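Here we start with a single chain on its own, the form predicted on its own, put down as structure tokens.
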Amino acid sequence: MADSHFLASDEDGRDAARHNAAAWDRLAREAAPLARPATDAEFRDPLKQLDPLGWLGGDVRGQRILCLAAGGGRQSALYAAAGAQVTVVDVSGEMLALDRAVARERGLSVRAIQASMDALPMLAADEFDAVVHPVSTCYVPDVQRVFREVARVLRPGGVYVSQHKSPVSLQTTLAPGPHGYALVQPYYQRGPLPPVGPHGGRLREPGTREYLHRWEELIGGICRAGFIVEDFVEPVHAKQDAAVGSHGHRGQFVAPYVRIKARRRPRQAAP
């Protein structure tokens, strides 16, 4: 099933996600790495491969799980093979048909709606028990508005875990210089960041709008959203033997993202 309500929260907005709407289309399009459906592999274990950490409990079944700006044909496919009720949410119409796909070949239930991650108003408030969420929040200038829109369709109690691009990460410099990776951006980055060539490697995706989000925004955006975040992991990608300029070698010096665990606060008893 798919529907198609495909807003954004304000101009920039809309304009920044009909970009990235048609730059993932393509990058689906090309099979690119973050655009390929789970393997065989990947299907014998579902949830261990979407959750290590055990963020979720150890067992999503009947739980009502939101996908966001997650198409592609992995996380909703896997966790409706673990058991969860599942919505996926994507800007790209040709991600989500990759989802559409998967879901028909595993026989597996899967409800897919094409929309900006920061204006979700065809989803109901309260209407999920967790929302897991790749990195994709630089891809839209306002990540406050993504996490108020989260913890609306959020219950109370839920569980919110989220990854993003590090803004260290986002600063520096993809290859190597003479005196190593540099910070070559400012902190404060208004405006989205200079796109990158044809060959972005895998910290930023060729063609798409990205947006530096500093930490007070993530984290303090979360908090602020009616949020308690309960962890907060770095995943290392660092390699010791990685050659000089290589993703593993870079890894030594910068980590790329963050995951976060968070939970929606209860809501306050009226007095």
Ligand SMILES: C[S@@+](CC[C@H](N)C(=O)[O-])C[C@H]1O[C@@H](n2cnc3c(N)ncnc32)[C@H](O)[C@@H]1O
The other form holds:
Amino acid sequence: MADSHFLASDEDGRDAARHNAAAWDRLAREAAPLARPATDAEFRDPLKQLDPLGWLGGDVRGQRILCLAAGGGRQSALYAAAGAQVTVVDVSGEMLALDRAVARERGLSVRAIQASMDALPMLAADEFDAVVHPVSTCYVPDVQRVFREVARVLRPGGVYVSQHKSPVSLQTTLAPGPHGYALVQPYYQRGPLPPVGPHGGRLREPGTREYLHRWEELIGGICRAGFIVEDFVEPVHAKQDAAVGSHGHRGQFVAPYVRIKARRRPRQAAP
Ligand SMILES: C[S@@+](CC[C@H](N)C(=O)[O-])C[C@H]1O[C@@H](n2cnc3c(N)ncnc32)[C@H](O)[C@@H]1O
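Pass me the form predicted in complex with the named molecule as well; I've looked at the form predicted on its own already.
Starting with the chain above, the whole complex follows.
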């Protein structure tokens, strides 16, 4: 991918973007769980799949929606099927190829742009009515850059729905030891997390470079970028009676993800 795509990012950001583009290209070729297009069943009620809490108001027809770091042929296609004007941005060319293929097959219109989420100079100010952002801020070293870019491209009053890996989940072992799951990574983490190798699974995607962002960086960062946080949920991944060490078992101890609803504040008038 050309470096011109990373104009506003710093060297750490560019390096992480290059690394994660290659990792997600590979995951897309392997049809990994988060690199699979929407299914026929999901197209029956597309908005319900993506916005079960109704944070986008229950009807997105005609809305200009940015699906940020959301390649893979699922989110873009379902929002377009629900009637939105969709732009999907992703750093991985192979993930975007899935978006283009699904749009072609289903006769949907989707604009696909290869770029890193922390540098979006190709998008205009106030260009979108909503930004939806699946779990992916873990792939950038400086999350504040991302929130600043989202605030710039979202119109005042627009909704920003983002999902994130919870910091405590990134601190915690994936498998239990003799005393259960252990907190092994420092909260005040500098640089990327140790790689997980081929066994990361759905909580730590193998081959990617990930960063832990503290709550003050996530919630505080969204507020400081010019948003008001309106809601916050921790989707439940706990399963009673799940086998020890399974996803549902670990979910009894640690909520892996959070979902945040924020609204763009009106811009300050010049004094
Ligand atoms: C969890 S997947 C999200 C979409 C997923 N297909 C879904 O159905 O929800 C994370 C995405 O983030 C993308 N990504 C990683 N680093 C990125 C970056 N710096 N800028 C933009 N996208 C990035 C990956 O290529 C991947 O497509």
